[in-house]
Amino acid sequence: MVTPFQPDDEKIPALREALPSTAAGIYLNTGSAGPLPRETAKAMAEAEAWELRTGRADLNYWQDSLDRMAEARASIAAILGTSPSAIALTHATTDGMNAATGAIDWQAGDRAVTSSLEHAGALAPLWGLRERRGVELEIAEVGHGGDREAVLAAFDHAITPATRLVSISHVSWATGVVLPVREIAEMAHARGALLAVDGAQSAGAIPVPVEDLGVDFYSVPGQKWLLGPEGTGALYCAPSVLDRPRLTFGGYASFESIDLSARGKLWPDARRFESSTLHQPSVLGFARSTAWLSMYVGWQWIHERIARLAGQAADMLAEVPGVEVLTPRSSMAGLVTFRIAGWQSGPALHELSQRTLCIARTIPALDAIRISVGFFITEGELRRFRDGVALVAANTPETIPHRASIELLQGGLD
């Protein structure tokens, strides 16, 4: 049983027992999908079994589903430091970024600004605007993002009075840098623009006080650092702009009431951005995972441990000859991106996966490897991974031994 106040030597084994997939290898890809808690999987299975036995069309089931959705909104609101009325449930971060991007009454000649470190989940809606509406898209070149003043200068140059929306990540999926969201929000608002933020690599990894950050929209996924099921997410909409947005998607869930003549009344809160049916066992799982993290693990402990372990991982890798760490040590969250000299990222990761049983991913645009350091990772696993990187870095694809060392394969998980 996990409790918030256990000493780490008791808490870590209990957490790993509660997250069974951490036993499948060195789990370094939470930035793609985090390990599902045993408690979440059990709750979802029970909900699906109930649906199978009883069906999904009963009025009581409908009311119960509304309660589940309210519970999920409340759990996300608590994490983001806001009111449940400011939260809409979505199917993914990408859904929320599309809703935010389409919420503006765009006209030809309007401008949108983003950065050179963005994921397709934010870039694709902007691409659609440029193709369909003639909106000018400005990409602020920020390098790897490690120079804070240079980042702010790039946005200062890019954001003009014609800019209607600034769309950025809080934490870059590519380099892992934490962008100065609060300062960019102030800059955007001073020039009449709104700010939409992709929180895929931040929510659950670092504190995200959306109201203090001054963002207008903030989109998060369920399956990454919040350890929820796939196909879940949420969108924060600041009350100050709620009466301004237009709907990107509209459906039954968007309205408090609508008649056969298409006369309708949108929900007065963020629920107007909810359009379609959600998979109810997944909604339950989303709420269960976030509640488990809040009540049994503890957010302060999670954030502090991720920061410490990710920093250790970056320092370990930086000490390996031939390794270039791209993530700026001074502004990072839970991601660490690096390259190994003489290796393409794909073959290098294949070797690491075979030799250390790590689960990670590549960033093709940078020809780099990215690891996500979750709170459940052990220092022993990080050392084992570092040793694997050192072995690869000390060789070339032609000279690396065909058999992994006994030490790497049998390294402890302390």
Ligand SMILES: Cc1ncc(COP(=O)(O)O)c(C=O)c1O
The other form holds:
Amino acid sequence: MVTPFQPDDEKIPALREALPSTAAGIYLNTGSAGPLPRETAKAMAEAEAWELRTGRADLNYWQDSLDRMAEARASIAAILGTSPSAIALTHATTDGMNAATGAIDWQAGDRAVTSSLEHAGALAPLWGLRERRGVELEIAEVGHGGDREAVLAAFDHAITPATRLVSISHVSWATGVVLPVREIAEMAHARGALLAVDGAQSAGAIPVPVEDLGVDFYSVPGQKWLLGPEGTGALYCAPSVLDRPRLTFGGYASFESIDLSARGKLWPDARRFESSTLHQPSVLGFARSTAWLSMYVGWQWIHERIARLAGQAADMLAEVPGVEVLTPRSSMAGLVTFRIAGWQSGPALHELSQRTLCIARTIPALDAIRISVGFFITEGELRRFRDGVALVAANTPETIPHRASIELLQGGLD
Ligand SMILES: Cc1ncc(COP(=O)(O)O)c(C=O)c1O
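Follow the form predicted alone with the form predicted together with the named molecule, if you could.
Below is the whole assembly, all chains and molecules, this chain first.
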């Protein structure tokens, strides 16, 4: 049983028991999809069994679905420091970024600004605008993102009075840098633009007080640092965007009422950014994972542990001869990106996976390896991973010993 105030030596084993896939290897890829809590999987399986037995069309079931969606909105609102009425449920981060980007009444010649460290989740909706609407897309060159003044200067240069939207990540999926969202929001607003933030690598890893950050849209996934199922997410919508009736995807869920002549009343709150049916077991799973993190694990503990362990991982790796850490140490969250001299990232990660049983990914655009340091990772696992990196870095693809180094796999789950 996990409780918020257990000592770490009891809490970590209890957490890992509650997250069974942490035993399948060194789980360093929460940035793609986090380990699902046992409790979430159980609740989803029960909901699926219920649907199988009783069907999904009963009026009571419909009412239950609405209650479940309200619970999921409330749960994510609490994590983002806002009210449930500011939250729309989505299917993914990208879904929310598309909704945000499309909510602006774009005209040819308008500008959109993004950064040079973005994922397709922010870029692809902008690409669509450039292709279809003649919107000019300006990319602020921010390097690896570590020089805060240079980052702000790049946005200062890129955002002009013609800019309607600035669309960036809070934490870059590529270098793991935390961008100065609050300052960029102020800059955007001073020039009449809105700010949409891709929170795929931030929500659940660092505090995200959306109202305090002053963003207009903030899109988060369920499946990454919030440990929910895939196909879930949420979009925060500030009051600044709720006084405009523009919709990207409209559907029955966006409206309080709509008649046969397509006259209707949009929901006054963020639900107008919802459009249609969601997979109910997943909505339940999303609410369960976020509630489990909030009630049993505790946000302050999670954020402090991720900051400490990810910093430790970056420092350990930086000390290995031949390793270059790309993540700016002074502005990082839970991601650490690095290169190993003499190795392409794909073969290097293959060797690391074989020898340490790590689960991580490459960032092809940087030819680098990225690890995600979740709160459930142990210091022993980080040391074993570091030893694996040192072994790879001390060799070339030609000289690396053929056999997996069994020693690296030993040592238990300390
Ligand atoms: C920064 C960023 N944005 C968007 C995505 C895509 O997330 P989703 O599948 O929730 O749209 C990812 C990761 O897959 C990401 O790292």
